[in-house]
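In structure tokens, one chain follows: the form predicted on its own.
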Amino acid sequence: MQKFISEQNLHTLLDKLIAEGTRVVAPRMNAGTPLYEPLKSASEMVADQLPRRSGKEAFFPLCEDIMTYEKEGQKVTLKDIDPARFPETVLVGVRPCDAAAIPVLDAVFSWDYKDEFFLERRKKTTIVGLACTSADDACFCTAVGLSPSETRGSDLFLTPLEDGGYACESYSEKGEALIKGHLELFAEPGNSRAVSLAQPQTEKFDLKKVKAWLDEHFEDSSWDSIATRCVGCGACAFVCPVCHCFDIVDEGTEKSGKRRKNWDACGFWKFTHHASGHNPRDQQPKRYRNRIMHKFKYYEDKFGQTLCTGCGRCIRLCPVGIDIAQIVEEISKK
């Protein structure tokens, strides 16, 4: 289904969603950061920036409760968390970068273990792509072959115009039923050119080439150059739209307490240490290798998709300069 809505309208939208109890998350500024995080108005709406961390944690938040404890006498009561809790959410301006992750990440959590916690709010949330306008040095989308207009994720997608306004067109069910029941809010679309969209990093390597190679240089002396700038912070795992560790936890007394799930990240070096005190990736070039191996081998070996999207905030973010995009150019080059 193909439309057209203005920004008033939009916005119009957007506080009429509020209104009637949707949790609306979008960009917003916070702190002079641009985050995705829930409206109170549409005039909160950023457009025209990434945030700097992924839409990602609208189904998969940094931690979050997943059972409660309480001990009385010799009375222990466990009390599990209802998923069914989380209310109905429309993510708006998401890049196509953080849309395109969504769906990379369903394979994992709906794989061997169904995650109710993601695939509850998966289920009942309505994603809004917004195409790209503009790129920077460290954006490459399209060697990983997607793009700034790439749909892959969205349920209705949203291209801004010459003209201004947006051109909509729905992907799913959830997008036809956000048209449907706003429909005095679109009209029928016009001749408006799209703006011009962005121009990221033309496509820099072969994915087929770099995952040959990874497949037969698991040990190679590459990895200790490759990784000698690594501090195992964790910066690059925790903005990525499609990094996904965990740790569960219990925090609490003897008396009471809940069990979480964080975020971890297969950089730090804790994250395979075992009780035993032996470390299978004790030396952070192995660490580092891991992430690299996991984003261009090991999903793509278990689940046909490649763990990233060119989203370039690693890039950015890396306190010590590291470029995953030329890591895996000169990958692809040997």
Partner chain sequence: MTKSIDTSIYAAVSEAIRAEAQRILSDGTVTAIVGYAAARRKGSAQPIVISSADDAAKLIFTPACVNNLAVYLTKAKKEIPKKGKVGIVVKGCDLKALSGLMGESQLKREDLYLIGVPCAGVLASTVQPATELTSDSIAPKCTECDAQLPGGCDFVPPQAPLTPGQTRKYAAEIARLEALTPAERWAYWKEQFSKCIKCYACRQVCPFCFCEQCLCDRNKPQMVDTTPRPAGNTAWHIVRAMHLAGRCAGCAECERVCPMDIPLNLLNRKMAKELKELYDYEAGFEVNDKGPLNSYTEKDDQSFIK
Second form
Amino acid sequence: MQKFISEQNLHTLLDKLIAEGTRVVAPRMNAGTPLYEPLKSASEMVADQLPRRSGKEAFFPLCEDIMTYEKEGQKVTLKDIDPARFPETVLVGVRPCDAAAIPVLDAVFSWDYKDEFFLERRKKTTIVGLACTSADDACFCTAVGLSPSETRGSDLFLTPLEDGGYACESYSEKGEALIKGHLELFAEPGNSRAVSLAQPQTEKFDLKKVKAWLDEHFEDSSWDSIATRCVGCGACAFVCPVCHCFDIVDEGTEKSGKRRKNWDACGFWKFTHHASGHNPRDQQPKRYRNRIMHKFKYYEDKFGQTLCTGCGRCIRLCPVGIDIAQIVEEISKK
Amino acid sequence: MHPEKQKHTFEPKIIAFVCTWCTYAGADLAGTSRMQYPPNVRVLKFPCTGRIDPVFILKAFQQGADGVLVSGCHPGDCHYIAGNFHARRRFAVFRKLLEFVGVDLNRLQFSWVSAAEGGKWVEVVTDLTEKVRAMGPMTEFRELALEEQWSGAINTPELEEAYNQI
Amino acid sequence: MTTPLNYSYYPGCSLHASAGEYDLSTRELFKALKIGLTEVPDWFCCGATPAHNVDELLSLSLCAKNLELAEQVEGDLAVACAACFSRLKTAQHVLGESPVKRKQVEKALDAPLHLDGNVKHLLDILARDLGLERLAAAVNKPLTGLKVACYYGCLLTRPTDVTNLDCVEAPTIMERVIESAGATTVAWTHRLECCGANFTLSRPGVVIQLANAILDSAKAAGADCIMVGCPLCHGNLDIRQKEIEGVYNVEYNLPVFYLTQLVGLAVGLGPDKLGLDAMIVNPMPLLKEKNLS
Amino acid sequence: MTKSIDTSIYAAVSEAIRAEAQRILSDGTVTAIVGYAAARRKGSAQPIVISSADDAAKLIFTPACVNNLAVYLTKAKKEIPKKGKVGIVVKGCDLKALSGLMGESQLKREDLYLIGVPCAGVLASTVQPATELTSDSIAPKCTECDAQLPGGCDFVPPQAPLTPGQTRKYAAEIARLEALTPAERWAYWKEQFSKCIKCYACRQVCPFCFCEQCLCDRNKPQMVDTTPRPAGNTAWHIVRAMHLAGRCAGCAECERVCPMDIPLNLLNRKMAKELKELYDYEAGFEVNDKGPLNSYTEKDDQSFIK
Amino acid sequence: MSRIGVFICHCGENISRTVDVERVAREVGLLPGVAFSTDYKYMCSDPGQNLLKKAIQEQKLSHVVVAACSPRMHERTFRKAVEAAGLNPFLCEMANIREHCSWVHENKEEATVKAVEIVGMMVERVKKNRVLPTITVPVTKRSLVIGGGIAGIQAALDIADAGHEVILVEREPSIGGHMAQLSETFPTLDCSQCIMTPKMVDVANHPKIRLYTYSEIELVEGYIGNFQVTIRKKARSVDEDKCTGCGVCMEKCPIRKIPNKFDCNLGMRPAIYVPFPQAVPNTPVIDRENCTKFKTGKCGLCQKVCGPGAVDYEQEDRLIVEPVGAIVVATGFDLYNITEKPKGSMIKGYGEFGHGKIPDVIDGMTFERLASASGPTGGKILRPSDGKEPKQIVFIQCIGSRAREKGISYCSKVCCMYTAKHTMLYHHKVHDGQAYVFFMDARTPGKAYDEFWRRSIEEEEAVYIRGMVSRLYQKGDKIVVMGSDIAVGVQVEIEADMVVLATAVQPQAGADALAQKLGISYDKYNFYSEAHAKLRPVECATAGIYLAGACQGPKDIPDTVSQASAAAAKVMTLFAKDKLEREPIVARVREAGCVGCFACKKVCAYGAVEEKEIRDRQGNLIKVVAYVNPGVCGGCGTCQATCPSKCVELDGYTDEQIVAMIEAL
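Switch over from the form predicted on its own to the form predicted in complex with the partner chain, please.
After this comes the whole thing, all chains and molecules, with the earlier chain placed first.
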């Protein structure tokens, strides 16, 4: 179903949703940094900047409680968190590189173990994509088979029009339900042309060739030169729309506390640090190799998808300027 | 979001980190002299103020202390020669950091109490207890402990009720 | 030649009265050594020894005003008389240390004080600013053979760390200056003993007794003459020498020179330019004997 | 009013570094050099470790060379070849960190060949790498820099950096924060620390965070919560600022690399300011073996102690 | 799961009066990990301790918390009881619910709630306690004594008599120190040679004492019980074993006129000399600066005349390493020399007293030599300038002492007494002589001291003038002393024949250098600092090093000897046991985590942190880590609070224990 919605109506739609108690998450400024966060009012939305963290947060939170424990004398009571309590959410203003990431995550979170925390949130969220109009030389979505107008992962996709307002098209029942639920705010599609979209310059990677190289070169001296720069922080993994590793830790005192699930990163030394003290990936190149392998080989082997949507966040934010596009490009030339 | 609480008499929780050679002995002297002082203080014994790590002060506030007292030997009296000199510098810098982050320094008291100054111990503890009682509970760290990242927050009844208790 | 030295000059009352020869020889010596010396315009009495016994605020204000006047003339303040030097330095020291007294003086003068100008005794200028080598170079009639007893008196080196001219217990600045002018100095015991100063008017007996001890010690040490840096000491040792000889019927005949007179001789100035005629104990026979006249 | 900064010297400095690198690599003075090289994105630079003379041509020095390379010589990066002397390109702020490390017996001066660079300033983290260096795009730390010409190096290109005087951004911001009430300051920092995602980039990039296992990575006892909740984040940043007090040299890498733009260097500059006032300590080029927090004098201030 | 036993004491009714002990026992019993909780009227009594021991065995307790009085009172008692029951003593903690709770809070409800929380806190702490075996350090039962004065001699004799080997090191060619220079000693006027030489001979003949004279300490390594001391035995040029002490070489030596420092340069000695007749060892030393054999290579007469052939010009300094378990420092004092301002010292000289310029102005020690029968004048008081007998002597007190502007603010304690003695000796030897003493006040606090001082005035007719001397100068062959008599308010001038200055007592030159080698602290005057002014006067803060005599501060012979015996006693207690046992509250380094930044070493006031190399099997160095020497560690824990990654951990006060306590509140 194709429709048109004006800028004003979109804000009204969001304010109505907020009023109804639905959690509306969109890019907004938080102490000077653009982030996907729940809005208090539609006016807070900032559409022109790529949020510093990806949209995966709505489904795979930075940190969430999964169980609480309480000790009264010798008696210990455990209480699970009931996923039913996750709020209805509408994720608005999601760039194609973030939106396309979510189906990639669906694969791993519904793999041999159904992660009800992720899936319940996934069920309760409608994703409203937004075509991408501004890219910088770090973006390389086109190189991994996406594009500024890619609708994959979006329930409803808005494309900004030259004369203002957005052409919107629904790609799932949730999308349609959203339109139907507020039909008065939508109008029939006009014929105004779309705004010129962003053009990332990187040309398409030969992902097949990259994977082939990676299949053979687990042990290779070039990993040293590629990864010597990496200092082992978690910035790239945490801002990446598709990285999904997490750690479970109990926090609290003897008397009471919570079991929490929070993001972890393979770049950390402690990620593979065994209780015995042994660490299979003790050197930084081994850890960084795992990042490339997981994104361009292991995920392909398991789910037939590339674990990278080319959003460029890891390139912009890497403390030591490691450029994954440069690395993949070099591998594709090997 | 919190209904206005009625003001019941608030009993501040004071944690005191003391060195065993001087202040702990001073507190013992206050005991043997049967001096009376408010029961809000809980005393932790250390070999020397040099052993008191600033993270313990942070930990104390996080665990709900409304006031923290750190006390040891007067400079020059340290049983370990220089423990309190290092501590003095460490705390001079740490309290500036806490102040900069927004902790009200009236809740953090440093003092020298020798083994003969039972009276001074009582005075320091009583002053701090009354001062903190007047200031009310230290809400900063308690509220902070309940804050969640937006994505992990679920408005559960316990969360509501916990908020009200602060 | 390095940058020319020049100073503002505070002669002090006695140099315009009884110690005229000290003022004359100072001006001539500085002219000969090509050191600029411009008198402080309408300077007035520094209070000398009596003022601060009567009222400290008076003495401090007098000196503060003089120091302020000296600021108008370019260059450090040169002082010849030991008493003026001691008073100006003490005022600088006391007003620098005690804000209470500083406020009182500022109220008295109703003007802000600026006391950081340098106050220097002639010895300081000759020994340090000019430097002993350049002084020796300027000597063309060395005082060879003249045995001089250098007499500091009380005020040049005391109180400690106020005048900062030289070490309190064992000063050597006078000896070094006159030795670079060719003279030989004698080691004697009364270099720093008091000459009785202003008791010369109220209780002359004290001056007779003290001055005698000094003259006796200098004579015993084999000195030909005594060199002084203070008009009051000069007065007690020179003017009263005859009377002392009478009282103790002993014969000293020790001429008492100002340091500028002796150095002046060494740089070739004649007796008329040094006011040698004003000295009570006639120095001419001694100078002739050492063929320095 | 944006003041432009004369960046003509950067090309000449790069040339001098390349020549020097070529020389010391070919004559074996050093076995490797840690420097900067151009990266894929226009105008961007990234750290590089070269060990052959002909790689020397890759070395550059531009306003985009923002990293503090000292981190590559500390324990955290054990793989950097430790055999023989290692050359390193150092800006003034980096050199202060190096001398701190030498004071903490992590490095020996004789194992290092210091190529100091006269630096007129580097770009802030919030601008694209290709931006031209002006008083707007310059990194906040450079507005307070007193080390444009690093001292005590083995080689320093002859160029002289000239940077127009600028308002000291950190000093101003610290003064602003100090003027607030404790509650306002707490709110300010709570909002900032809530953004933290515990990616530990600030720790991994700091030359002084060379502990084998960070206190915050340990759980017996759990001194600091690991999860990135505001409570854990606040504790983490307080501990970090306290551990760097009296050591941090102001290279402001922590603030530059923070993906969430948390003004972390404010905490370190505040500590540096306090240590200057309290014990007259300032991180500098000379190596002192005892820092302010592992030495004392009888007469240290104790006005805050009853 | 730990099985903790909690024992709440009534302490008669000191606790139970304001704390409901049954309720505390009941509530604490519910805490996780507590297997047994009871209360008893007197826990520290025998039945109480037996209850404790029985419960440990029957209930198989893993930890014990005794809630009673302050640990400073009975922690040792309960830990011994727990140890007797077979449990490591450090698994027992005390909860102070008396001094910190029942005695200071009257309201029973509040006190009881607080008591429960205190005990609960200690229960959480004890869960984290680890078994700590007592630390034993081997003790070398040999002691080093530095300084062969009366202090060193007394300490050496006491320790040797207790059966332990002693190494006595003396810098001068002979032991005896300053006391050997004295004529008679106050307050009994017995001759110092008579009371000292027997002790010196005992030292030489004592089988347990190895004497190194003309030797200095080169290097001190190690820690209490395990010091390695390198001694530099300077070349004497005479073989001590062969020399019989016949003295022929000294008679024959052509160089006669070298001022003898022992006689304060009044007497003369040859180039090969023994400082004084009763020297121990009685072996001469060749003064290589003044001996023509060493200066020009000629002469060599002493070697020719030496019967046993003991003279050996080729002899060189020898470095000897001695393992010792304890060190007694007895380096003594020196008199403040006013002739010139000591280099780098803040002490300003006394130009105005002409010492060194006026020959007849001498210091107290020179007067002693004049008065001493073995002195250069055979005991007659004669003027150094012309050898005449002085008819008027002026003694001036407090030269340097109590003179802040001259740099010394302390009182040297002994001068008032020895000056009174000098006036007496002078009066005995020159009956018509008159002694004047300029003094501020007489300090004669010792036993029979003040009587001695009164006697010098009333019987020996010394004239005491209360006032200070401003200047003195030579006039003819007299010395004019210009002083004031403040009692009468008059300026006084005395024409004296001789002036004796009672100069201040200072540590020996080089005292600070020796302190740095030993790692002991010293004050701004270079006197060594004792561990505690009142309670540990003869020990240094650094374990295993003890102090005796004037090196710790000005003192007279009685105090010096008692301090020497005290220091010896301390050494004997140290050597009483083969192993030095000490509380295992010491720091340990987790070497896996240590990155060798040595912040711990920088803050350790005990110097207990050493650098340790970790090498792989092939021997190449992996890293250098910190190592805490359990024998030296004081247990303050400053290192752990300084270490960023907490790799150094103080046993008994680990972070786990403390955080557990904080979290239990």
